[in-house]
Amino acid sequence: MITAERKPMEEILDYISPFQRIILVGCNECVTVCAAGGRKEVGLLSSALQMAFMKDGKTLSVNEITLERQCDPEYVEELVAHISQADAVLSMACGCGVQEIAKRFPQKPVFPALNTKFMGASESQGVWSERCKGCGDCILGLTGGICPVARCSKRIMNGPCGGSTNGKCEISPDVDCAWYLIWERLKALGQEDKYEDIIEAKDWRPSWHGGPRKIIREDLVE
């Protein structure tokens, strides 16, 4: 999933404060799940908001919305119904969420609430770690399941460097190395043999230079 954080406040009171009325936006995907977008949120961020507001001795009219979806422009369009009776709106959904929002509403400031951070998954109660960088050439199959562009700090392919100590990062204690790890996953699977296996030189270009990617299904396109 993609997992983001809420922004300071001073900086989303900063985008807002020209403004009298806005909509708030969660998004009940993602953002949700990692306990920074969805509608629980929305309404922590909202009266919190307000309060700021009063205290500068203003007023700040707030529209809750929180959406299935802000990635996608079907569920944007909830939004059309609200849009004229709002000075700006300001989303907590990650990136793609904000500019799928600007895209529908051009004439009407978009603002970010939250910071996106990386696609990962819950390790435990309230902790997220990143797991995949959409480098857009996987070579799960090759590292046991295991990624060392998103999970080494130095993306080697063909590791573990000298700084690797106990099966740790030479970063941090707290850090594993990945391709300790990755050795670990190969021996429990019995294919050690694989560890010694050079991975060729990685093709980067379906990753993130280069421009914006797109995936295109001709059997899904109308």
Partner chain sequence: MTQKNNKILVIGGGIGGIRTALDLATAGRDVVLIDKAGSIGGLTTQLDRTFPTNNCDLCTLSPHLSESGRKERIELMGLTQLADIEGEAGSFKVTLVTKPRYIDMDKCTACGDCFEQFKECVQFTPGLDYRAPTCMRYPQAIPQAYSINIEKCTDIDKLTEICQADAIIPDDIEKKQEIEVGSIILATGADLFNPDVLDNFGGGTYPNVVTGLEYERIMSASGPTFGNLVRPSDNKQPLKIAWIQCVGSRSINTDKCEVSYCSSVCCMYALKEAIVTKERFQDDIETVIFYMDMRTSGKDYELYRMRAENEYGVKLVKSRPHSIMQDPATKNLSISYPLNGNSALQTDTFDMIVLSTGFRIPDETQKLAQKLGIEVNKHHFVKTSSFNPVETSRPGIFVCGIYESPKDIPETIVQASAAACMASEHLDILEKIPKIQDELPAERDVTNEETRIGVFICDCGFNIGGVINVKDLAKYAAKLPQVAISEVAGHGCSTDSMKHIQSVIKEQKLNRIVIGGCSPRTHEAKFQNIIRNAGLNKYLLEIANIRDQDTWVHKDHPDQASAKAGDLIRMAIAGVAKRRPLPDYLLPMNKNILVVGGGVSGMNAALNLAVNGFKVYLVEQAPELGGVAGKIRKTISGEDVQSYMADLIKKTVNQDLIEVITGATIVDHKGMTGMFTTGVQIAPRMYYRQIEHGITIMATGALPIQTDEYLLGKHEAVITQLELDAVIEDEPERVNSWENIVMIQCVGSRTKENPNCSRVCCQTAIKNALRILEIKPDVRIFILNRDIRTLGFHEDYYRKAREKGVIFARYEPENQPIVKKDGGLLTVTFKDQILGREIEVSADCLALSTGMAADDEATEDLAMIFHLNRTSDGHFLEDHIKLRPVDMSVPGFLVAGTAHSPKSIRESIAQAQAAAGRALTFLAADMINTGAGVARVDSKKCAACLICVRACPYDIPYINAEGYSEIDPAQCHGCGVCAAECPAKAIQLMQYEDDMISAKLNGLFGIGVE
Given for the second form:
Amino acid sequence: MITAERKPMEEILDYISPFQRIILVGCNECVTVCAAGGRKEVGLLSSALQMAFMKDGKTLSVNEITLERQCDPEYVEELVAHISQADAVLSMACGCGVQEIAKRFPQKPVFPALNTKFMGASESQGVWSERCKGCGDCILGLTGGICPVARCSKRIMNGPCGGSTNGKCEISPDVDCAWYLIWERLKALGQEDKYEDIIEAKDWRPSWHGGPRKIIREDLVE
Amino acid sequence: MTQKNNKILVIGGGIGGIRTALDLATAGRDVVLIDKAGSIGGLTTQLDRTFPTNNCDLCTLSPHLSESGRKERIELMGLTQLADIEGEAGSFKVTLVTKPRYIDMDKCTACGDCFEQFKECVQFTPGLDYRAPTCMRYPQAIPQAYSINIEKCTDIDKLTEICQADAIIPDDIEKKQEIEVGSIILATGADLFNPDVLDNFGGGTYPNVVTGLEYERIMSASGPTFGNLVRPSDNKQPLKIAWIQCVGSRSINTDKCEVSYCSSVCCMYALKEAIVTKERFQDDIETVIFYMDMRTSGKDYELYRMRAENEYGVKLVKSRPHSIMQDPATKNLSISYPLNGNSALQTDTFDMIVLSTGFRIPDETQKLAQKLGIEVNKHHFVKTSSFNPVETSRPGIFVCGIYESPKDIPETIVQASAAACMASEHLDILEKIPKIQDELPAERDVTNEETRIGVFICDCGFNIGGVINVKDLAKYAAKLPQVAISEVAGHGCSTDSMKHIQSVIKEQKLNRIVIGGCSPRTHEAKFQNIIRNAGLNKYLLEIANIRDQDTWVHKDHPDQASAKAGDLIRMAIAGVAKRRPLPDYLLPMNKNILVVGGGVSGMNAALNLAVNGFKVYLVEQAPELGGVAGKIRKTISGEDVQSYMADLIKKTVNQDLIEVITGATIVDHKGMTGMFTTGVQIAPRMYYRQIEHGITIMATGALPIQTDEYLLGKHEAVITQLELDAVIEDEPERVNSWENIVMIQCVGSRTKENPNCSRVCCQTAIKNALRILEIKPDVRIFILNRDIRTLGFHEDYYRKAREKGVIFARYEPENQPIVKKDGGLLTVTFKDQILGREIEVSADCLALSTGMAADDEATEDLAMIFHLNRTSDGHFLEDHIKLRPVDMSVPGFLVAGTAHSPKSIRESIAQAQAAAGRALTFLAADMINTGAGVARVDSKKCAACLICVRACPYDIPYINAEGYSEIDPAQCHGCGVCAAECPAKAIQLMQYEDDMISAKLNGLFGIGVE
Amino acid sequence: MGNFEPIIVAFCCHYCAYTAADMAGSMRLSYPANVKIVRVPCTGKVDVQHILQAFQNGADGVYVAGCLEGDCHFKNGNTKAARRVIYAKKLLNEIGLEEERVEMLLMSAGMGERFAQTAFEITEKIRKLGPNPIKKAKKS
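Cool, the form predicted on its own is there; where's the form predicted together with its partner chain?
Below: every chain and molecule of the assembly, starting with the one above.
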């Protein structure tokens, strides 16, 4: 899933301080699952913002709406009925959602309430870790299911580097060395020989080096 | 025993009789409950408040009474007495005689018209109030009908005419009937001593001398003065009141109807009356209690005494005044008494004096005992043994409450449940219990109705009405949104008010109800039942706790209390508007029982349940059964504890339905009533095993207090009473070598660290002293004590010890005895209060009454594993100190023996039987109701994020095949953690829905309300 | 501000603090009327949203009172509540309200005295902090 975190309140307040009526839009997908922008966080932020306004002797009216998915135009359409009563929109989705709303309502200021972080997985309740960079050319089949692109601080393809100590990365003892994990995993699979294979210099063109990417499924295109 | 009948006759409808009848009925037995009075309730209904909670008694009792009136299995017969008995256990044939009531119970609506017209005809002495010839003993009476004293009526025709319901039968006659019963339980209670025969206390001629019960009536809101404290001579408020303890009890001259035993409850009730008085009038009134020994040895009672003295300023004077003098002009009363160690008399004048009178077995009860052919003791109480505390000498006849020995309400309730267990042990359940649902009216569908809230504000006598203006509060509530009607309800829990509320619900088409009254903890179920019977779903109710959390705590600031009551009512109204009808969930009941602790209590509970055909797991931490009782040799009445315990262990081990697991430590626990799973580790290899059970009985006992005070463990002559008990039995030659024996009481009890009394030490010391004197009559024994607390008939042993020359000397905690080593000998120095000087005794044996204390470590662990509450001194805390002394606050958990509080073997056995009896009430049901407070998932909102799955402490939620979280309502415990953490707000906890809490928060701040 | 009477909302667990409050009642232990109790089945049910709502509505202080460490009737609802109270403190901080206005307390059902005593302490603390700044702005 795409993970995100709420922006500092100060920043959000800076964005919306000129306005009196906003729509606060949550998203029931990834950001709900990572507890950043679901119905609950919408409620909390709404209360907090209203209080911050009240403290300054101002009032803020907040229309709380949580969409099934902000990154689909059909869902965004649900906002149409409410948009005229709002001076601005504050989105609690990832960057995709914010942009989708901004596209739909070109006349309205749209602000992000979250910092979109990474594509990741839940480690345990309340803990998420980065797992994928979306490089467009997956090599997990070579690396025992552990991604050196996303999980090696240097993104090196034939690791580990000299900074790997006791299975940890030199940038922090809290960060696992991806290549150590890859080695352990290959060992468990009995595929130590794979480790010997040199991964050639990665072709980064499928990644964003070729500019913004697009997928077209011709069989689905109308 | 040949069983012909499973019916059980309960004689006496006081608190004990009601409890025993309810337990029996819930456990599936048919009960005939007879009382010589017109309605049930007994003595308790005349009390204003009860110790140590100072609750209003009617408020706590009346829910039980009406429960009793409602139960299908209980046939209630007022004005009825037993005339004759034949047969034997299992098939008694009894003749019952019912006196004419002169009122048709089916027709009487209890409107009170007859009572209004014929007031003040008869005086009702014990309660000081006026009793009309048509009389209901108290406002919440069950059955809810009047009765008539036809002889006192001057105009019978007029009386008959008054009754609109045509219920008066002037020619009503006595009815006689014969019924067959399997067992009989005596719960006849006792009368209170009438002190009018004592001329030294005025002989009944001093108007301002009243008995404890009369004082209760004066203080009671339903009493003759409507709760205004005024003295009888001039209706003025007294400024100085004294209590004289032991009036008619603990007497050495028994010629004037006085008795030698201790009535056991008077110390506590005098303290309570004094506290309640101080509470109401603070510094405007002075209260003094004259006592001999302050016998506050019940659970946390010592703390109550300390509060009376230290917080309320009740003065305690250790003295037994000889007489009361009355000033003929002012009717003031004076007492002369010597003060501690001072032989000069001091005289004090009082406006009012309360005589703390105790219990007496009335003549008619004595005749009943003769009819039944049961043995009684010399004081006319029923004879029982320490090992069978509720069994009379005649098989099939059982006893509970005061008729067994003087005791307070919790002990009576314990014995009542014990008697229910023992009386039904050999009687099979003959028919199935009817399902309660069948009897209820259909639920009205309120979903499409416009919200119509009914608000009912209780005054609860002075409890609420004495602090705030309930009429104003009701008026205020009437103006709030969606409120259709708002009114004052008096005692909302009384039968009258209940009926009224039900009729208003129907007439006004109400669909949400707010009660402003006491705590929902105690009365929610009651009021839920009321509205359910009026056709509403029981969850359409909100109780504003304006008593326990308002008027009781803010009584010194009525303005603040009123404002807060308004806040709480607003919150409740806003909250109830959001309440929705909910279904209860039912689960099958696992009928196995886990008993934790294999001492005398645990084994008795296990055996009583096994005899009833239930499988019991008896888990004991030690390698062997027996506990502390296994170390005791004799009881005070000389019974052989060792052979009893050996027999008990043999029976337990040989009982097929009991699986004894020794060397076992409880390590984990989960589930709820009817479906618990408890994990144990079993020594020596500590292998792990899980036990499935439906009920848990905690009988983990207590520990002898460990101390090194007074050279214990440092000098061989210093031993504990428990060790002395063994020495007397096993080494009489050692006893023969002693000349002087000193005993010190309250070692490790009633101290700063352990403020409570260990209850058994006084009787143990006296027991050991008397046994020593039997071996060597010329030995000198000193018992250094703070109070001698020989309750009930143990007082006779105290007296015997004094007669045999045992010297009792009092010490104060700030002036403890000093023990010094003098070579092989010991010297004990103490200050004699009467001589006023130090006395030094060289002791051959110093026996310390070290008492018992909770096993703090063990109860702490167990409390944590089972989520049980404990008292500050580490004992398990029962659900209600007064009315539910065996049940714990976690449903399905019961407590017995010294794990509850210090007690004797006799008391432990009674509570073990009671725990078994209470367990039977649960085990009678095949299904258990787990309530409606469960989490529900809105599948449309659910993002299947797994947060609930991970957060649930019981692993109940899962993501189902459709891809959203599913929570099984039958397994959900209702904590609401998932609801509070769900990031999609897809989960709601029923009864505590977010919109309901949110509405309450808005209501509190008047948002959307004003 | 001399006679400022704070309004304090106390979310109390049915099994401990709510019972302790009743216990304070039966012991007639007086405590400030400022404290208004909202009953919850477990402090684990207390939602940060409701804590914020109380402040937004005008509460000067909020506390969540649960069972003693390890005594939770539902295993660990109280520790979860304690973490949420910390989260609520952070949020208050971010919008410029004193984080001391919200607290987590632990007590057992038998602690009537502790209930009364903490009610005093919290009321005094909030009194010293002064009114909820939101209310102040509202009035002016």
